[in-house]
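Here's a solo chain for you in structure tokens, the form predicted on its own.
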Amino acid sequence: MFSFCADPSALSDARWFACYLTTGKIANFYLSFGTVLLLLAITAPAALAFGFAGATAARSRIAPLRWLGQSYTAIVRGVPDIAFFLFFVIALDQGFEWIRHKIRCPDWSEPIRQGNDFVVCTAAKLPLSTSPQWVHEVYGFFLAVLTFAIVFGAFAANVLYGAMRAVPHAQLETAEAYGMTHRQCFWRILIPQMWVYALPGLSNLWMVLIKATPLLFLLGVEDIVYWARELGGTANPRFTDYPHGDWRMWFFLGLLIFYLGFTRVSELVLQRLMNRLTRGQATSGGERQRKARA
């Protein structure tokens, strides 16, 4: 804040935007774009790592590791997205205190459902109700976290389960008929190279991850969305230091420049890493660079 900023009504346009952009509202704002960058960040590893979980007891010999590898896959693929979005949250959240419940306050007698609420001790809130703000940020944002790991990981398996089977079967007979183990098969010649037939599939993914990152607004972190939507209006008082008319359509026409800077950025780096991933393989993506340069 700059600091002829004392009195907004005596300034010019360019002074009225300067001190109106650098005020600690509009801060939150620039600071919730990281949020969903370290949403993004966070959640496509996770979900990675669910799909791959799921993806390979889907194709397990153990045959209730594969019925549930399946269900996992085919109950989050078959029911809405915002469902699951806002089951996932109440349903972690009252599970952690569940638990917290049985280990903290064994003595409790009456009933945790008590009609339609939901009743725990008081030490097995999550957070604590004298914990600091930050500390119920951070909660709601892992559960936020691992909602968005858990709904993407389904899709992340089926897009796995596919490139595992896409792998040609006879090289994988061929290895074991050279003496490798069903483990050696897995980790040194499927996984190697399901990458290949997968990385379309995730790259489909990571976009739809990223269109889907406005849903932290309706869980109830204060991202991009719900910023814009406050500054943008004139309805509440608390984000109108320095009044002004109806300018959410400026905030969402920004939002709508930064989503699609952000997904070409990631079409150019997806784009060179299935370059390099098909460099030399059997696939079309191989035959075009062969072609290339002969």
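No experiment lies behind these values; they were computed from the predicted model shown. Numbering follows the first chain given and starts at 1. Only the largest set of C-alpha atoms that superpose within 1.5 Å between the two forms is called the rigid core. First, how it differs from the form predicted in complex with the partner chain.
After superposition on the rigid core, displacement of the C-alpha of Leu270 between these two forms stays below 2 Å.
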Second form
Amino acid sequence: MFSFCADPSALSDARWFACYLTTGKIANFYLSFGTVLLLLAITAPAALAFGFAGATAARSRIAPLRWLGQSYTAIVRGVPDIAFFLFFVIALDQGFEWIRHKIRCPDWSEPIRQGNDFVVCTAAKLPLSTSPQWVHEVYGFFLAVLTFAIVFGAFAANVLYGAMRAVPHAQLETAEAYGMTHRQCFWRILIPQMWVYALPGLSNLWMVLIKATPLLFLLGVEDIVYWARELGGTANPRFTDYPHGDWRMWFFLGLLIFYLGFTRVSELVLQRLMNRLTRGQATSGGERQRKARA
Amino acid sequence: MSCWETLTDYGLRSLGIGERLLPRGDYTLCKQVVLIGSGMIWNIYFGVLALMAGFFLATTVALGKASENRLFRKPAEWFIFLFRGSPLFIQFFFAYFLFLSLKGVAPFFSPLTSAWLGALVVLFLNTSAYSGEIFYGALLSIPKGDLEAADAYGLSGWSKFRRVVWPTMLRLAWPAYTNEAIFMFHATTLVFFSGFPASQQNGDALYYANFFADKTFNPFVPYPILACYFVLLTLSVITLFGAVNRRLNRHLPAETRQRLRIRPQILR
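Having seen the form predicted on its own, can you show the form predicted in complex with the partner chain?
What follows is the entire complex, opening with the chain shown before.
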């Protein structure tokens, strides 16, 4: 990177670090922060969509749909979510392969579960064994995102369900009195007013989502935890120009600080958003804002 | 091999008692149920000890955060921020490697690098921070009238805290604290996935569930078994904490009592 990096062993500490922190290997570590941010950027809206669908289903007038929504919101209550993460990654993978197997190889006669193996025809493998490495990585990441979206969707469904119930009932009754249909009431009255009640729960969920990102590591994605462990380990002078001892502690300290900073920034942003959303609402927060301005 | 034999062989496998090798091939339902159940011993061990010890530190931290004195308030605030603002998973990793370095300095620290103590310390500090915040919130919402009444009776200092502040704080915090306890037990499943080694494959319930899912390539058996165990654990926590809640609220008229409401607050 820098011109003085030619012979790292002769450098002073500050320059040594300047060189070390700009090597190609460490760049992997920086890129993996991008992976985490990408995961958050995709998962947050996806989970919100799952949650919205779940909450809407849970208050549906059609009983089977209602049961489906309610059990979706209930699954996450009693069981550690890390178990769900580990479960869904394999289950989704097998589910996709099973569906493809049914479509692509209808005349396959052998059972799919043979003892301790899960066997589908080659054309149904996901990704195909002929596809390049990056497809495998993207598929792994996609599975991880879907898993996150399902699990956090259940949490979001809980929050949104509560928020829909928190909208004053008189508002809905008024809308009905004006002759709005059920659908109009839902989209024009309930949904716009719901967000202010949902926001505290959703911001809590965002914090939790941030804090759940290191679990990507368990789903087999090469994320920050993976690289911190890889790069932090003792670097032998025989294999690298930048030998060092066991620095995993410092790498994880870095991650700890990164997460602390990230949650702190989110906290401040969400606080401002909450202030914006409370404006003009018939809640104690909105009332306080009105009085402060008056 | 009958199921009874499996139970005697693997029932305490997670503690290193009984059969030394994990089953190979022929993963019967019975083996999975027994071994995952055996792993639950660790989850209960971590959860119970961390909660019991954390309760006292949490009270201290909450009092510190509510204190007028900056000298007490600032450290408590930072402690809570540090443990609530970062993922437990990263805390485990950091603590493990920290303990490894400490072990290099002085052999005195070597027990900390094994899960039974090291992970317990992390869980203890973590739950103290989370419950500290809950207790702090409760401390702020103690009715003013209760404190004035205590003053009127001439209570002050320790006796006021012991007779009025502390019981009321507990009463107000209890529903949230029950929640915290449930998710504390859930958090214990992270231990063996985060650096702390499972020596001789003595792991917790999720460790064994993951083992079976890897070996049989069939997640639909071990994870539901694990889920059943945890639902049972959650129910017993609710029962136990519900009994305490009734005792804490026994002086109040029935309609003003706080009910336990379990709300998912999830991962740390």
